[in-house]
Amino acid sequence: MIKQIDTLLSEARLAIQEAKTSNVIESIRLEYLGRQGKLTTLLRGVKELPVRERPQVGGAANSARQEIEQLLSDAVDRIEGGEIAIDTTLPGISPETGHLHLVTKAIEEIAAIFKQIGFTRVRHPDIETEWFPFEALNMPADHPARDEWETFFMDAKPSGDYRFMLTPHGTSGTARSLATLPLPVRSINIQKCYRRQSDASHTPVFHQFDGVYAAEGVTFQHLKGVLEFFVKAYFGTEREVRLRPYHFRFTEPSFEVDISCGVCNGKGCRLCKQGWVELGGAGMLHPNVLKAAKLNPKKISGLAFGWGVERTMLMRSGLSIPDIRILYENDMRFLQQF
């Protein structure tokens, strides 16, 4: 709404700049501010934003509605004054330039790192049936992530045993290569993930990048190169890479993937505590997962790795935001400092 506001405070200085009479002005007042105004009819929809977004949207819609009546006044003035004039010295007005969200520059530079080790992204469906993100990653009917609560099935026609929802992971879309991909598989998959989730750490759509190298003769020495490098590059040469023990039902052995912390250097703070920042999972593809590829895990062995987009953005830019969500609520005045 902020942007419709802006969009028709920009119409009405080009319509009061251009106007030569008196009676050009009092049209432009009514079409903007009268009873059944531009400016005065969206306004009324301020009542329907939830309660935290009106005080920001009605003081917009206040500064424009006395901004507009000030260019009106100003205009009539230089009008019945004889002063109405055109200086075609002036510069023109200038349309508003933007420029990429600061989530898809984060994709597109993450996409250009595991590029130049031979990575190649990849583009998978948003809508699943349960084979990729459950079935195929050693995730039986039983599994948690199976719960309704969790995840967003649809209402829709199975197809077979399986139910068809919106992909909750990126990691459905490593199942799709393995399964369809010529070996050696390296690829690397950034896409949108759906999930029950809306707090101030959790969007309902957000984004996820997983890669996957498969081939005869990867080893966890690969999986570390592989770790380290990206680290480097996208956090600064001297971030440090740590692997800790864990579980993950698509890899063994699994590791969460923690990065030494960059307010600190690794030394302990209010941050981190001992010096390490959480970044995300990892792990050697487990053999079921291969063979749900109709690869045979005593010859092919793989590395999967992946987390989110967005976690990984904010661990480097070092931004204080309380809430994750403001990241889509298309606030200019936060959107516009990147």
Given for the second form:
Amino acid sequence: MIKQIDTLLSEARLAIQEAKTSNVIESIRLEYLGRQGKLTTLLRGVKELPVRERPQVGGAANSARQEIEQLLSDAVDRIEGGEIAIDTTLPGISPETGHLHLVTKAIEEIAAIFKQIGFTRVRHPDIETEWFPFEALNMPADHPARDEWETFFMDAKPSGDYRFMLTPHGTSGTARSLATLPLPVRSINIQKCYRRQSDASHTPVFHQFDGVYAAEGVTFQHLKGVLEFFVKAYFGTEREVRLRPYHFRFTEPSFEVDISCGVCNGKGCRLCKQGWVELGGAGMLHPNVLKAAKLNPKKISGLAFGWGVERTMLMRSGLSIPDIRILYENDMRFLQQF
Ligand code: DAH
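Right, the form predicted on its own is done, so what does the form predicted together with ligand DAH look like?
The next block holds the full complex; its first chain is the one shown before.
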């Protein structure tokens, strides 16, 4: 009888080892331990044995039962764990995919448009002395024009006569390009600018793109061509460009660039000024700006323009954002929409 128990046990071990599903495990359990099971039947026979043999056989049968139970429960764990891992019908958990900030997207798009007409993207420093943002742009110390650029000056030790500041406009980059790049200079500087302003239509940090093309023979026609190329590429071919005389210290003549309103197509509506919306500044480089960059204004001329990235982007999107500071509040409910 002990032998029979041993045979049953090794049979059961093998069967359990090979079982691959919980259904098979269940049928093995019935086959050995069920009411009519092989081991159960055998155990029932113990009481037919002579009394002195009973303890030994009973003990062997019981420990076989325990081992089989243990093996079965281990097998259930193994199979269930495995079944979950390979259950290809369960829906996957897809990782959340992010995307670039809408201003970053606009910057990339703007840079790509100017690249098509040979403008190289440059990035000039946010921190400058008074030289590039003011002095080199024909705004000497004490000139009232400086007041328009609500400047953040820094406590850092000045460099010679010049204080350090966070540049308030990308045109400082234009002065830097003129002073540092070889002729012909054809660069587009896109950078952060800083002004002491924070209200519904201003953030203290914002972005501007400033282009400059300086070489022999650059004329006002080139300026118009460049501006029209950009406006038509970014806003659409139906949009018109208008240059309105204005005054900047670093360009002469200077203009404000308007584009025909996308809502009324230039007819005039409540969103625009008689059919036009204002985009930014532009002009032909002032001779003093060329001189500050050690270029000879008798030989070299140049065009320049500079606009806000946020303003340009919002103007195209048609988004009417009541408070543009939301662009930089990192509120996912807003950002996820773009
Ligand atoms: N930097 C000027 C501003 O922030 C705009 C401007 C840029 C005017 C470039 C220009 C120019 O004439 O060439 O208001």
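What you see is a predicted model; the values in this text were computed from it and never measured. Residue numbers count along the first chain shown, from 1. For clarity, a rigid core is taken as the largest C-alpha set superposing within 1.5 Å between two forms.
*With both forms fit on the core, has T237 moved 2 Å or more by CA between these two forms?*
Moves: no, less than 2 Å.
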